[in-house]
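Take a look at this single chain, the form predicted alone, given in structure tokens.
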Amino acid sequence: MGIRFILMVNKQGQTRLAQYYEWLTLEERRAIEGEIVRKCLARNEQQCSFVEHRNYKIVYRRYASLFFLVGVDNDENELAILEFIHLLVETMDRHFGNVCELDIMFHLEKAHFMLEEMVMNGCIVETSKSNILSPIQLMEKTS
């Protein structure tokens, strides 16, 4: 399948937005986002950005205030997810201008909007800014 699941996590370990794409009941949900969390925050800047937890390879990066967390199965290309993560940010930058974590808060709708455009069951099915962007702009058009 790929992407199993996508976390938005500030640097005090809340999570602001969680995205799954195989099905997990709420308390193992709980328990993953905590321990994945826990193990990822603890990390350097001087340590790669790939960790393995339980049938997973966590791939993540650190922008400003955020952490964009992308559990995967573990035959998946880890540059290629860190590519995805940097689309995301850019896509989400070209939006909001300058992504931060109000903005998630504050337009989390739009977040997950941006995030279903992207992948679908647990696939990359776009990449082009543009056209990810294109219906939120039409939709607040409209409104």
Given for the second form:
Amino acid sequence: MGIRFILMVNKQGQTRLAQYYEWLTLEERRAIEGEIVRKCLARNEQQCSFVEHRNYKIVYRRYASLFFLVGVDNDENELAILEFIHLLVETMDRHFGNVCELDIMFHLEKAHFMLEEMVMNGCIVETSKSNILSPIQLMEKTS
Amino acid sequence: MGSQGGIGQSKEFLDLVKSIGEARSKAEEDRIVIGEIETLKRRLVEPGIPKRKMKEYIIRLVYIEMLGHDASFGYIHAVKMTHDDNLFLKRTGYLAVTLFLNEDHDLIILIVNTIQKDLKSDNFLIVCAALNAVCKLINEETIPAVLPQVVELLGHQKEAVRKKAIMALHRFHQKSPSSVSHLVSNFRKRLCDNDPGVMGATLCPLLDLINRDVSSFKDLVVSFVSILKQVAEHRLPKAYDYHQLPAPFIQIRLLKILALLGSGDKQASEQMYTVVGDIFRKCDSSSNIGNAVIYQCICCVSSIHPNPKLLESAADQIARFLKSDSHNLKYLGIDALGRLIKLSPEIAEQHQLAVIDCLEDPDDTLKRKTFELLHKMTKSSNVEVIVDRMIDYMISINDNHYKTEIVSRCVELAEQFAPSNQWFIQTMNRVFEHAGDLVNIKVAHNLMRLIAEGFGEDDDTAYTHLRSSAVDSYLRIIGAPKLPSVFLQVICWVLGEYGTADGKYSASYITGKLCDVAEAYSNDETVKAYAVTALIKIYAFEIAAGRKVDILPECQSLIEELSASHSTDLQQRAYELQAVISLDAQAVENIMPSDASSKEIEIDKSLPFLNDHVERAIEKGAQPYIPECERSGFSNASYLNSQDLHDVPPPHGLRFEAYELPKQPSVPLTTPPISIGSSNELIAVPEPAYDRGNQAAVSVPSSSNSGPAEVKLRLDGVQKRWGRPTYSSSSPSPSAAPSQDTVNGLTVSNGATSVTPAISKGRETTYEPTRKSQVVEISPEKQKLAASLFGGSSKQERKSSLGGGHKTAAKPSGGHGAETSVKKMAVPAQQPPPPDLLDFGETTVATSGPLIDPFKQLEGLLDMVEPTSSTKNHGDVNATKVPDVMATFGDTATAVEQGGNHFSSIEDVDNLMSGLSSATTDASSGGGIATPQSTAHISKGPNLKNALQKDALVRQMGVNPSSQNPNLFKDLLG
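Cool, the form predicted alone is there; where's the form predicted together with its partner chain?
Below is the whole assembly, all chains and molecules, this chain first.
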């Protein structure tokens, strides 16, 4: 499976985007978000960007006030996931131009569309920024 | 305000987002969302909602669910939206549906039809949207509905469609491998797709397939190796590069595949050596992504048939990881070490200190990874130190999940490598004392068995010594408050069996302790049961030894209390206790022989002594016993035949499969009701009765001794894990003990130093190496990279950046015109400390905050920047930065462009300063780079228009950053 979920959460622990690649109920999601956000926010910058949680790992990275948290299986390459997060941010930055938290909030669906291009079935399927963004740009043009 | 800025979002939506964004607490957020739910419930039932509006409602529903509330009242509208002809609306509909529904939801059936239709669309984007939905919404049952179309789409002319189609097939394979087993060749075919994106995606399903069945893909080794070679040689389009590395994510996946294919296969492995070696050499070890690929190489090397040269390279890289300042690299180093250690155990030696450092590190993640490594390196010579450490750590943490894991590791290691019985018992005692509730009950049984049987030692004195030391230790521990139940069971059992055996303790002392336990843990019936049984044993041994039994008053009252217990088990035991006390020595010796627990009880499961009884019963007309295996299901043809019950389903037991449709009420059904009844009797009744009879028969002799008897009975088949120790327990482990000393020395110094270089030690990201290399030597690529990532400023600007903190961020956008004036005003300002690239947060804020008077600077700044920004706004992409930054600073950023803004009230100086410091960071990071701003930024801003619209919109909305939550506006990458 690889990636189990991708979360964007701000410093106050408020969810800004959540995408799960395995089905969880609302309650489970809420519980998981609460637990791991608490766990990750408590860590400092020197510590590993990886945290074990139950039977999987969380790779997280902070950009300004926003945390990107990716839950992955245990055999996943953590450092690569860390860079995947950066690729995602770079991609959003290319699309929005100096992307900030509010961009993601105002354009939640577009942020999701980008993720849909990049990750399917919990696997990273596309890493070329132009390939990721072209469907979205085409869509914007037509509508 | 209606739609504006061409973005088409209503004021209501923007207000909602704004208020959520500015909510300061979960409670406030919840309040907003609950209000929103009410609003939407009202709105959604209004007739004739325009589509655009509806799309917005749906996104608001997404928000509601994302923030943890139920939005099921609106699901149907999301489903409806998937029917829309407009692509954007359709895709939003699909998105919402995939977020809301799981694949078994009732509404899915309404979508399958739409998906089918969309898969046939001429518009490839619609096909893609449908394929996305297929991956999320199709379950095993609906696969056949879309499978033919998905397979057809594998040959679609658009690569994006082929890619998604292959992933849909992957999904089907995950859901139900059998449904696509005949289509596996398609995965192989797509591996050769012209488009690298499709090829890269195809690796995902192939990795899964190979994971399940390596052997049938061995023929692809050559292809994978050649693909990897081409990727590493930069043959893929530049678009797949990530930080100058060619398609690293594809490389990583290929390396994972090769690791699987080469594992235990010398011939296949030999084909890989060259390419893996090449990647080792080529990878840029200064970037995160380069190290990620190198780490994957190490994983591959340690999995395939070993090659000395590659192992050497791997060891070198591990050494580099471990020496790194970055915790992330250390973590990978430790993990990689654990993989390589199987192949070359000596490699750990040279990294001892590094490993120890990681073990001592306050970072939990690193510590746990190190424990994992230690677990792999445990030998009999170091088991004591390692297990001790593990237990210490286990005691210090609260996370039950991990506690359980580490406890099971401790137990495993202790059982496998225990240097002495004494040590084993002590270790187990510690484990039980601190995590007894998390230990598998089998571990307790093993411990009791060990104490009862020893390690097969012939020496009787060692034997007794072991037991009495166990008794001693338990008597010491027993008074401790709140011991775990499992541990108390062990204690009670051991005290019962051996408490008085060596004559050191009197029966009344031991029984007193046992009564205390029963009283202190009166809620735990199992413990009470164990305690009572132990009492029985103590008294029985006393009686058998011919000593006079004094029943302590507390014991007497315990017996009385338990005889009236609600638990029949406890009652039974209490009565047994009373019965035993009244017996004479001879009888007691018979029913309760001393040290019986270490004697083997042979159990003949066929219970031959009952044969007579059974035969007699059958003669009297009882039905013969049907073994359970023959009773369930149709399989028992002979039995059913003999009973003439051909077509009748087995008359008892639940059926879990669906009942077949009531096609023909078949003829036999009319006759057998009677026989069903009889067979019912036959099967359901005799079986349990018979069983119970057996049990009773067996348990009669041991019923008074049920505690140990239970344990005893489980022993057969339990593997004996302890061999005779081959080494003396008293000799300290040679390698571990000294290293521990150094450890401690090291930690101290570590702790002392770690404070100061905190910045340089900062979380390793791609940037850090970039910065380092800038100091030494700047390659043009890196300059470009840094420039494009950070929007760095020129060298000259750096000065001003140091002078005037925030200025630089605004400046690059200002361009040349503003440069001189900026410098002038910036000079007098005080210097903030050297900024840390990676530090977006408060630390820098704290230091730089008090030094600068933001008000003065801002006032001066504005005058200078405004003209430049407004003039530049048309052509220069970077001009958009100005309002961005200004927005961060200002409270009323309504009209930056119009030039009429006043920064009247700056409420949140801290936040502002954090903005400043991160701006400084940018500037200095790009400091050494002379790349012209515009070129660096143009690549980043194809959406200039959007960015402008965004700013305009935000200002119109009056979403003011500094008033509530300026973070919302902070550039994520800046």
